[in-house]
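Let's start with one chain on its own, the form predicted alone, as structure tokens.
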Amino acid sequence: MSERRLMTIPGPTIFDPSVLRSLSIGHLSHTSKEFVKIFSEVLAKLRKLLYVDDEYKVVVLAGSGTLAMETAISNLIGKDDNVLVVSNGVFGDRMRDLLERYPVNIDIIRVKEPGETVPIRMIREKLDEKDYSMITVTHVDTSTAVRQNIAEIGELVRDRETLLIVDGVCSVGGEEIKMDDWSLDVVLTGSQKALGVPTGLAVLWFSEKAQRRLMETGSLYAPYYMDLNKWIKVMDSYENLKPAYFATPSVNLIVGLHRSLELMEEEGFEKRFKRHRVISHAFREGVKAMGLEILPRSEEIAASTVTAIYLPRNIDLNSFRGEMLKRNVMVAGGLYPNIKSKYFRVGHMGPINSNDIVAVTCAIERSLKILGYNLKLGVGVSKVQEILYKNNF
């Protein structure tokens, strides 16, 4: 029998178990009244999640977050239109590099350093240079473990006809995301991570303005599978508990992340982000008791969701890895170029609790001494059992 392993990458994350019991259901129809009424349920507290109402639509696809980006990309965009890309590392990049495939006048604000998000006033000034159809933005960028404040962005827009898209991949489901409030158009993400549903679905939420530029551009852009004024139909008829079909839907992993999202509700969404919050900072101040370094350059721009560690000059990634998974722990390596091999990356997101940070708190402690770097065993745990005490955790 295998020893039970802590995941701590950031995605695919661990899952509840009562998630991974629901995707055993057995030959179940995307036709039938069962599974018509589950898809119309998980449409509905798709919408609670992002604290929106029916007038935004959300597609739900087979597929994974890369998958998201495009559909939301190719539906959206007209021939030559100006496009401003906001990166804060690897993902940001990504989203240039997928617009490179489309006839479309590509800027990019890039970080100077990684741990950095790109200052509101250079995209203020942008915006005033020129008339964008599009904003993209990455909310969480996976790579570097830092937020960008998408609300100010959505400030910038909100009286403009840009309309301003936010890769969620690594932040819907453990970041508080208030869509409508914020001026946010369209919002993406993956099952895998905070969502707490294994790899499989692409999920998209659109607001009025970006329903109105999709009636605009006609889907024009878009492969088959993607065209999203086929997809609104088919989610719309789910929604009014009629089966439609265009391409079949997963529909065990979406069984799965309605009781994802039946938990989350259980919780109580401002519980769940509280304790995004509340456990990540925990993190974070244990790590920095250790005597070492994070990515995001502040605290402000540090994510709930993932954690970025710059290891001891003298410790070796790999080494490091693989003395982690001695005690049964996976984290990742680095992603941001030029750097990757000097930092590793720990996931709490989605069902993590307490406990298990505590535990991870742990293992990097030991194995870093192991590895022979100077610290006092407990200095880490002790100071992140001290801030969860204090918030009653």
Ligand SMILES: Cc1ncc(COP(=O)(O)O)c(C=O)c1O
The other form holds:
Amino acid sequence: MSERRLMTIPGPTIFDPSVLRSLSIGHLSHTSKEFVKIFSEVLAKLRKLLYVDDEYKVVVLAGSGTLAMETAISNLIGKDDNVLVVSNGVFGDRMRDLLERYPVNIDIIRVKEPGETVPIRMIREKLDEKDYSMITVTHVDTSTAVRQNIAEIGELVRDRETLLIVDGVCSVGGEEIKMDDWSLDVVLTGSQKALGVPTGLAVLWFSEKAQRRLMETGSLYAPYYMDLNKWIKVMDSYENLKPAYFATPSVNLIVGLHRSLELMEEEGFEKRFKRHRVISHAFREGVKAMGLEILPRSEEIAASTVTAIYLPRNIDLNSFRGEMLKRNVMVAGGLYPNIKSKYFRVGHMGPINSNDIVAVTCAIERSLKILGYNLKLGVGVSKVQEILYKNNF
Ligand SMILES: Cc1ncc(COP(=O)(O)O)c(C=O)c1O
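Structure of the form predicted in complex with the named molecule (previous: the form predicted alone):
First the chain shown before, then all remaining chains and molecules of the complex.
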């Protein structure tokens, strides 16, 4: 079967061919001069991506986004801590599931309906009621494609002891994140989404406030491999161009991340975030012009990295995905419980460009029409074109 397929699932995403080529670098030891330099540059570039200086620590581990979530939690909790989970969907709930394995008291504020975000007022009220050691929040919940305003939550914790832990698995590299300005204490992600590198790297950033907490907890509840007090020393050493060992780093993926970060710098971070904003906005307007409804309740909370779209009634998800595949486009099904089969998701992050989104929109039009949806071909794509054109894309 042809390998020329548009992978527009929300991760793993499309990869730049030069990133994929960089992975095939031959034997490279994790202690070699060449790798130490690459790793050191990766850590510096990752700071720039979140607009922070070297008072912030960055850790890159072999693992996926879930490992990054558990690493953050397990290292930063203390016995009987109060933890507040802000959940907009499946990945917010995952934080609660994870926390349930640790000796903490969990409060959760959950959205009532999929496609909403938790109002800031509810978070403020909770913080005024109780002392929380940390709040966890998902920046973009991939299950419903909503984006929570994390800067607003940051303002609430700025002058408190509470740490703000942000799951940025579906946002880092695609959405603007100003970690310092917004008072975020931990941001975490995996490599396979907007960072544009195949699955297998877990990346975490820590503020000074989070580093102080790490010293206090001594990583008491962290499993051996996830002990950040050990890993931070290893990262410091690499940054100072000295190899160090705790467990073998994922050498080839780190080389891939280096290439991907180079591409981001060439494009410019601001331009990159704008590209994600314009492409996602054009796509949302395109699907709306086809008469379809998206899950996010407003444009303000619609993510730039992923879009979740209800299927027209009477159109079956598997048949739709099958028709899309026939047209060489892979989209994902729904994830939110009870409505999983009623919607589909399109990822548009990393090296996605305007041609890709035009092609995806066209394939959606033809697939829906083949399945009996009453639609005038071109109605969606002409809207997409109009918005891309207005933005000089
Ligand atoms: C927002 C969010 N958090 C966490 C995860 C878990 O990441 P992983 O599947 O890499 O373990 C995902 C995966 O899709 C995600 O989208």
